[in-house]
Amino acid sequence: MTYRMKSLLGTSILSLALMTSSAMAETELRMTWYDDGNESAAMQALLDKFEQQNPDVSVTLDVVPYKAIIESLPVQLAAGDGPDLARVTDLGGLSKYYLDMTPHLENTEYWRESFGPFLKWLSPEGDAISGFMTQLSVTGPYVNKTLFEQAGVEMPGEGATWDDWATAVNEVASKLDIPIPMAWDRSGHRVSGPAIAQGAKMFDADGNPALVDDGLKAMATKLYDWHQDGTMAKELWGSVSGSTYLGANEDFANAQVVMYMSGSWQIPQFADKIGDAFDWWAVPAPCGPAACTGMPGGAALVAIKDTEHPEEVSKLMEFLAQEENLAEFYGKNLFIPGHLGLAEGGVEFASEDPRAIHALETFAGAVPSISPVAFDLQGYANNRVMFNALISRLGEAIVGELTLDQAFERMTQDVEKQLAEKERGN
């Protein structure tokens, strides 16, 4: 056989192999994903396992910034140009774009038993099965415990109020020359839990949204005052406008913040970035006259109804939702399980970091004390309207563009206007 013939034969075999490989993966799915830490690695490992068992389906994991999930993904979904699956946090607000997988699932009872209370978050006006929680989250504060110890200041204990903590963190910052005593995520969701603790009802007696009341005003006024007296840094919230989200996780990780109001999803990132550089300590949600509560929430992986492959998407979701696969995913990423069986039976977390384990226990232990108002708000399909109005107008007041009274008035107007527009759109 001549070299020329060998070359042609080798090329033909290679081409045949490529054609066979392409033919085997008859269905190509795309999953839009964002990371809090590095959980896409754990998801990719599960997708690789799925593809090995299902060679006729390939899945591309598109990892995007969280901002793209909030701002770009809704536009894509509205245009019918979204992915087959997506990881989302606006659980009910995007529900009209979700696929009801019920006709394609082999065991719907497993889904209802395992994810029951959270399925309602994804289907506020029905009983569809559209996805599962990639993690259950609880909002709450972290403190730099090391700074408290260095300053000789005692941390407020259980039952402490936000005012108690404000006094304590200012004392620590003053003694050690720390630039930011307290930082919060610039997020309406993050503000809502403490507002509910102050007595905010969020809804009227008929169940209609009613954002502004005495409880919300009380918490918003505290945040306004803290920005004026230096407890919180205007430079953070003032660096963006509108409803734009901004976290202070990097400032906290760099020991520039004494207390950081965020949530349980930061645990894997802090375990990786901070490690044992200092004691980052989760503390219970500070109390108000009505409750000691944060907000529940989290992220969900959902199927998108415009997919051309509903059966394959549902098959993938059933694989990912298997208890052993979710146990692996939650455990690797230090996430509070959004699966009832695993929440009861426990998950083996891949960490020996006492700070991470303490944080997981603190946030998981906070779930029973979450106010029913907070659960109702999280399950409300248009909660994003309320969150956006709250944070955008409060932000304008903090930087001096509105008075607080004007901000409260605009919040109400914004919610009414946005809900009316949504109603017209429907």
Contents of the next structure:
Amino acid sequence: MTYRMKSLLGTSILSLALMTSSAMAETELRMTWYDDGNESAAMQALLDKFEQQNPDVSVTLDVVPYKAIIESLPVQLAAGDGPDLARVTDLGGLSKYYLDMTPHLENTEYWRESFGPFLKWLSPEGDAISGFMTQLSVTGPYVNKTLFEQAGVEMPGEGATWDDWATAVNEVASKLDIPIPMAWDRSGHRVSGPAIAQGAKMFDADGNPALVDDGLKAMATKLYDWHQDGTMAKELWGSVSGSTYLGANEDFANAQVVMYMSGSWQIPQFADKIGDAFDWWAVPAPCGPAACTGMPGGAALVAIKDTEHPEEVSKLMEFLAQEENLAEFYGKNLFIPGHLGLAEGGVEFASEDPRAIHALETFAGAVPSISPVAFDLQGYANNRVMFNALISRLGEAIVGELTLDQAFERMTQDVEKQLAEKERGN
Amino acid sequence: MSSDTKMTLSERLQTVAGWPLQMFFRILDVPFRAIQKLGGIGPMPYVFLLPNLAFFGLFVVVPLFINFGFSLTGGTNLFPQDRVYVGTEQYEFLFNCENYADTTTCQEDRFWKGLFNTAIFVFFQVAFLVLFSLITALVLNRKIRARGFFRAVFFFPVLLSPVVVALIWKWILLRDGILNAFLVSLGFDKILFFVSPEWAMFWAIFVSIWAHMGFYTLILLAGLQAIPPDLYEAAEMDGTSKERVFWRITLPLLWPNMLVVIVLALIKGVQIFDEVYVLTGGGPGTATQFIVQYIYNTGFTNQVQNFGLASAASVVLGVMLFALTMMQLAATRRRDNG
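Coords for the form predicted together with its partner chain, given the form predicted on its own:
To see the whole picture, the full complex is given below, headed by that same chain.
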């Protein structure tokens, strides 16, 4: 064999070996993720661990803005061009795009025992196993306790109503010249808990959505009045249109707000940003005539139906859903566990901040008092239709484009029109 | 001595670099010669136009028809074969109004608010854009000090991305922004610009003019420089007043450029979206929500993504833009015909 032939043969064998090894090595998975704080770092650590144990699978974590999860991901999924896994908050609304991992899982019993009630949120019309909750959340208010102390105003206690709080925060703001006495996230989800506390039923006797009733009107009227009398700043709810989400977390962290209605997912961010600059304090959900309730919710990591690698996706999900891995994830990120075993046994949270610990205890302690109506609404696949109609029309009333009565009428029409559109062709 | 030896190094390099291009054109020449041999010289212009037409057809005309097809369907499925044919239902829904002047009586009130807001925006934005561009071009056409610098300054915002423009102005106009800090330093109260519908519309128009004025100024400046100087000299010798020179010489001779500016500004104005979306988010309420944002919200941001209704609104927008273009053509023709 000549030298030339030898080298040609050698090169061919080497090329073939490289091609074969690369074909065997990699199944590439993509996970679309968003961050409330910096939880992608904790997820990346788990993915690195998974890749070490499974060298034939590589996972790319695409961290995108939350807006992309709400607006772009549904279009990607509808076009069949989505990722293999995604972190979502529209749990039931996107369920038709989820992969049922049941045939690929080694221990489905573990999933049903550990994530039982939340699996239903991801599969409202079936019993598929599509993912797990990366965090369970509860809506509720935070207050700047330091401002209360400086103003010499006593914080309303257990059983206080929204009106009690409105009076108290106005007193604090006027004494200390704080620009915003009370701020709420501009979100229908955030309004729904207090509306249920006022007696909103959200569904009629047949279980069909019925957004506008006396309870919802009572809460919406309060919010409208608070915007007119300066309790709430118009620049948050009034400065954008439609169902656009706006949070007041930055204003609260900058001590521009006395009371901020948001939810448990803000804890890690406040622990990080505010630290001990002032006492940020989670308080129990204020009461109404019907209940003292917030809304449950959260985010889930789901497997996507159009994936070309259902086996590998399920393998990854099984790894991530292991109790020890979830304990690490929840603990690092100060999240209320969405795993029943961990919720019962407790998680070691990576924080010694007494405010963060108090907030976690407050929100976790609020779970038993959450109204069943709130759970039903959270489990309803089209709840975002209701949330969006509520917030967009209420926003238009607050800035004076509609009267409150016109806004209520439009809310009902919007929900009916959108649900009718969704029914067509399905 | 051969010609090769006379070539400089740079010429040689050019020859070598140009060789692949020459080869490409020689190869390309073969089919074109064959086509010309078959059909003669007559169809050749169309043959040369074909690649562009193919791209235009694929990326403009075909999507146009797909969009129209979508506007006749309903449901939330994305692929045409899964959608339900509903005829003109989406158009009927859009145009169902008791009183077109009062948007609250319309079934789809946000569509009409979007249309009215767009009309107000276009009216003021185009009028002031053309006016300020003309004034700026007239000033920059004079022999002033640092003329080149000022031309660059006025053109600079055109180079910025609309999102960057909107973010810069948003930071200036926020409650704790630079402008409010300035107002407070002068002893005034803060103004919440994004809470007042009038202020929000004002700033949407202002920012849009600021961002685009440089481009239109450039067009008008080119027109001004094309006016023969001897006309001005003759007018000066006749003792014509400056106002008369402007109305009788400058403006009539600048009119073709003005027409281009007006029509381009009109079309761009109707299409306004990105800057205002970032600046005001369409708020407060729906005060600065324009027609394109309505289409975007309807098609993409709602949980129930109503592609049919969004497509129908797009068709209406397309008809409006078509009408504006026809007006431009008619105006140009009338002028060309004297």
